[in-house]
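Shown next as C-alpha cells: one chain only, the form predicted on its own.
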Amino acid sequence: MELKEVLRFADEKVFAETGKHLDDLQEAILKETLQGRKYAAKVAQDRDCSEGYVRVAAAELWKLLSEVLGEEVSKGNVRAILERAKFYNFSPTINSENVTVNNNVNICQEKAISPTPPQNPQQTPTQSHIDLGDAPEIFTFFDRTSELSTLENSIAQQRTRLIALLGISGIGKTTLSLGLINQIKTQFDYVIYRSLRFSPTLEATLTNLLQIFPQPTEAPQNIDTKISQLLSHLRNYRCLIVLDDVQMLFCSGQPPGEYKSDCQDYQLFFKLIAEVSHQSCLMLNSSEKPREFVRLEKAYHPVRSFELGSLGIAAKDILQSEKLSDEETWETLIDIYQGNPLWLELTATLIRELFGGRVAEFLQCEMPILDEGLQSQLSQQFQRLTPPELAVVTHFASLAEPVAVTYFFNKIPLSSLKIINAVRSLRSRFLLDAIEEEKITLFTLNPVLRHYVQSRYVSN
C-alpha cells in the first residue's frame, strides 16, 4: 500500500472518531515509522525540538491510535495494523476542502489550536477530589473580585490550558490562587495545589501528582512515561493544578527563568502542558515570568499570564484587621506601600508596636520606614539579580524621575545590549514599573524598592 494512502486512512480513522485531524508533528512521527526509519533524531532536527519531546508525542500518537483502531498500536506494528484496518475497514475519503479547519496542535511549530475538551472523556468521578497538599490556611481574603473573575473567565471560558500568575513577591499570588479555588473547585473533577518552594524535580513532582489520581496496574519507572500518563490523566479528567513558588525552580544569579540544572525538565512539561490537547488547567505561580511564556504566551495559544498588582483600596481591610486608627490617612499609607499586602501586614505590626497603631503619628516620619522583616523579604529578592541587573537597578534608585532605557548609554559601563537586557530582566521580575508618556516608556523605582537599594547597595 503506497505510503499516502496509509497516512491519509490514519488521518481519516483519527478525524471520524475525535473530529480533529493529526497534527503536523503526528504526521512526521508516522511518516518516519512507516518507513522504518528511527523518527526521533530526525523530527527533532526538523521541527527545533528535543528529542524527549518528540517521544513523548509518539507515546501519545500511539495511545490515540490504539483508542481509534481497537488494538495496542506501536512503532514496531503501526504498519501492519493500517494496512490490515484499511483493508477490511473502507472509509469514505473526506474531502479537505469542506471540513473544519484543523484545530490540532503542532507541538514544535507555532500554529492556530482551539482549546476544544477532547470528545468521550473517561467517566469521572461523582464528586470533586481536592488535594490542596502544603497549601496554607487562609484566614481573611481581602477583595480582588476583578482578578477572580478574569482567572475564572480564562479557565472556565477560554479554557485556558497553562496560566502563569506573576507578581513581585508579597503581593498576594498564593491567597488568590487558594481564594479561586474555593470559587471555581465544583467545575472540576480533580483539584491539585503543591508547592515547588524546595526546587523539586519535575520526576518528584510528577510522581507525587500521579499517586493522587487512579493508580495503574504498573506504575510508570521513567520521567517520559510518566509524563504521558498524567496528560492522560488531564484528557480524562477535568483537573486544576496549581504550582506555587515556580521562581524557585529558577537560579539565583542569573537572568530571569533561566532553570537550575535539575529542573530544566519542567520547561519541556509547561510547553507540553500549553500544546497538547487535553481539558484541565495548570496555573504557575511566580515572582518570575518563566521564559517559555514569550514564545507560548501568543493570541492563538490557550496560554495566558496575569500579572497581579497593587490590592488598592481593599488594603483597608488589612489595616482594619490589625486594629490601626486614623482611617483618614490609611490610602496614604497603603499608596506608600504599593498596596503590597505583605509590606502593609509588617509594616501594620511594626506601627502597632512602636506608636500604638497610629498612623498619623507614623507617617510623621521620614518616609517609607522598612522593617527588619520586610527588610529580609526584598534581600531574598534582590540576592537573585545578575551583576548587570544589580548596576542598573543601582543607579535607577539615584534618580527622582522616570527615565527611558536610553538615558543609560553612556553613565553606565555596560554595553547598550547588556543596559536593555538587564531593564527587561528586571521587569520580568517586577522590580521595574513602566510608565507610557508621550510614546515614550519610562521606568522607575517604586518608593520603597529605591529606599532599600539607596540603604543596601548606594550607602555602602
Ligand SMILES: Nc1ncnc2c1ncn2[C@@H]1O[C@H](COP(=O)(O)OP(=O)(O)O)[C@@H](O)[C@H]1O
Contents of the next structure:
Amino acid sequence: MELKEVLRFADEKVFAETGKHLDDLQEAILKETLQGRKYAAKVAQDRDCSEGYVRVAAAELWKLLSEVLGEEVSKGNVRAILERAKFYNFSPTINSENVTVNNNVNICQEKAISPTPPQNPQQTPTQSHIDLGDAPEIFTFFDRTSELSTLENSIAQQRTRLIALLGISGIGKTTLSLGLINQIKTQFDYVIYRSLRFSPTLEATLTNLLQIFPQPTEAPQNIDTKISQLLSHLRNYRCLIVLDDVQMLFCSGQPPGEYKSDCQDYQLFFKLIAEVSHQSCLMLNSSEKPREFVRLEKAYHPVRSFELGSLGIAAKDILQSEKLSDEETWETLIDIYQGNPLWLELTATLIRELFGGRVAEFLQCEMPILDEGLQSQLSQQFQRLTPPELAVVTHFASLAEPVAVTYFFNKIPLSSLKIINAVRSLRSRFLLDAIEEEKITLFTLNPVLRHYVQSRYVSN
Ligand SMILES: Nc1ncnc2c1ncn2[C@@H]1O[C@H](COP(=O)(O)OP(=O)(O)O)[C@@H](O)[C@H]1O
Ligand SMILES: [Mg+2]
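Having seen the form predicted on its own, please provide the structure of the form predicted in complex with this ligand.
Below, the chain from earlier opens the complete complex, with every other chain and molecule after it.
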C-alpha cells in the first residue's frame, strides 16, 4: 500500500473521530515511522526542535491513534495496524453502516446474528452478515484491479451462480477472494468464507454453513434436507460463499479433479448450485480444475471459471515491502519467478538473508535459485501427480523449447492417449503453459518448475 494512502487514511480516521486533522509534526513523525526510519533525530533536525520534544509528541500520537483505531498502537506496529484497518475498512465511522463486522482478526463475524428473513428478497439488504471463519488476515493487497472488476462484473452484473477461481498454488487466489469480499460485501445479505483444507465431507460443510443462517424449528437430519435448506437460503437471501482449497477434495496420485471417496457428494452439490434458480454466488478456489466444470460451463450460463495469472509489475510492491534494493533489476526477478507472489516472497527472504537484500547480486547466480521453502511447496504439488504425468513432466524438463503434444509420441513409453491425458492433466493443475502459434498449440514448463523437476526427478 502506498505511503501516501496510509497517511491519508490515518488523517481521515483522526479527523472522523476528533474533528481535527493531524498537525505537521504528527504527520512528519508518522511519515518517518511508516518508512521504518528512526524518526526522532530527523524530525527534530528538520523542525529545529529537540528530540525530546519530538518523542513526547510521538507518544501522544500513538495514544491518539490507539484510541481512534481501537487497538494499542506503537511505532513498531503502526504501519501494520493502519494497513489492516484500511484494507478491511473496519472502523464504524468509515465502514458502511450496513455491515456487521468483527474488528478483531479479519472481517469475520464469529457467529452471525440471526436476522429476520427479508420480506422481499430482491430488496437492498439492510445488514450484511459476514463470517469469514478462519480466513487468513490480509495485511497487504496489491493491484489485481482488472481481476477484481472482472469478478465483480461476473457476480454483480451477470449474476454468475458458480465461479471457480483457479491457478497454481501461491498465485494469490485466497488473497484475491478476500479482496473481492472486501470490495463487494455490502451487496450481500450473507458473506461466508470457509477453507476445505482438511477435506470435510459435504455434510460437515453444510452443517457448518447452515448454522450461520436463521435456525429452523426442526434441524435438518439428513444430507438431502441440508442441501435443500441451504438452497432455500440461497434463494431467500443474496449470499456470497467462498469455498477455498477445493483441491483438497480431490485425490492425490489420481488425475486432477477426481473426488476422494467421501467427498463425492460435492460434485452433485456444485451441479445443483449451477442448475437450481437462486440469487447467490458460490465461489470455489482451487489449484486443480474441478472435472465437471467444463461441462457445467457449457451447459449453464451462470457458471464461469477464471484462471489467475502473474501479479505482473505490481509484484514490485511485494519486493518493496520486503525491503529489497536494486529496483532497476526487479522486473527481471519478477519474470523469473513468474510474478507468483508466494514464490517472490520466499525468494525475497532468501535475498535478504544471504545478499543483504541486493537483487542485482542475487541475479549474478545461475537462475533460478529455489529456496527450501519454495522447494517444499512445489514438492507438495508434484506429489499429487500420476505416474504418466510425472513421466511427461520429466521429459518436458529436459526441453529448452516449447513443443506440441505429438512431440512425445514414441519418445515416452506410453500410449498416445495416455500422453494426451497427461498433458491435459498437467494443464488442469496449472503446471504447463500453453502457447498458441499460428496453427499449433505448444506447451512448456516455466523455468522455476523446470529447475525443480530437473533437480528433484532428473539429476541427484
Ligand atoms: N495481490 C496481492 N498483494 C499482496 N500480496 C499477495 C497478493 N496476492 C498474493 N499475495 C501473497 O502471496 C502469498 C500467496 O497468496 P495466496 O492468496 O495464499 O495464494 P493461493 O491461495 O493462490 O495459494 C500470500 O503470502 C499473500 O499474502
Ligand atoms: Mg489459497
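Rigid core: the largest C-alpha set superposing within 1.5 Å between the two forms. Positions refer to the first chain, counted from 1. Small disclaimer: the values here were computed from a predicted structure and weren't measured.
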So that I can tell if S428 moves, could you say whether its C-alpha shifts by at least 2 Å between the two forms after the core superposition? no
Shift of G19 between the two forms at or above 2 Å (CA, core fit): yes
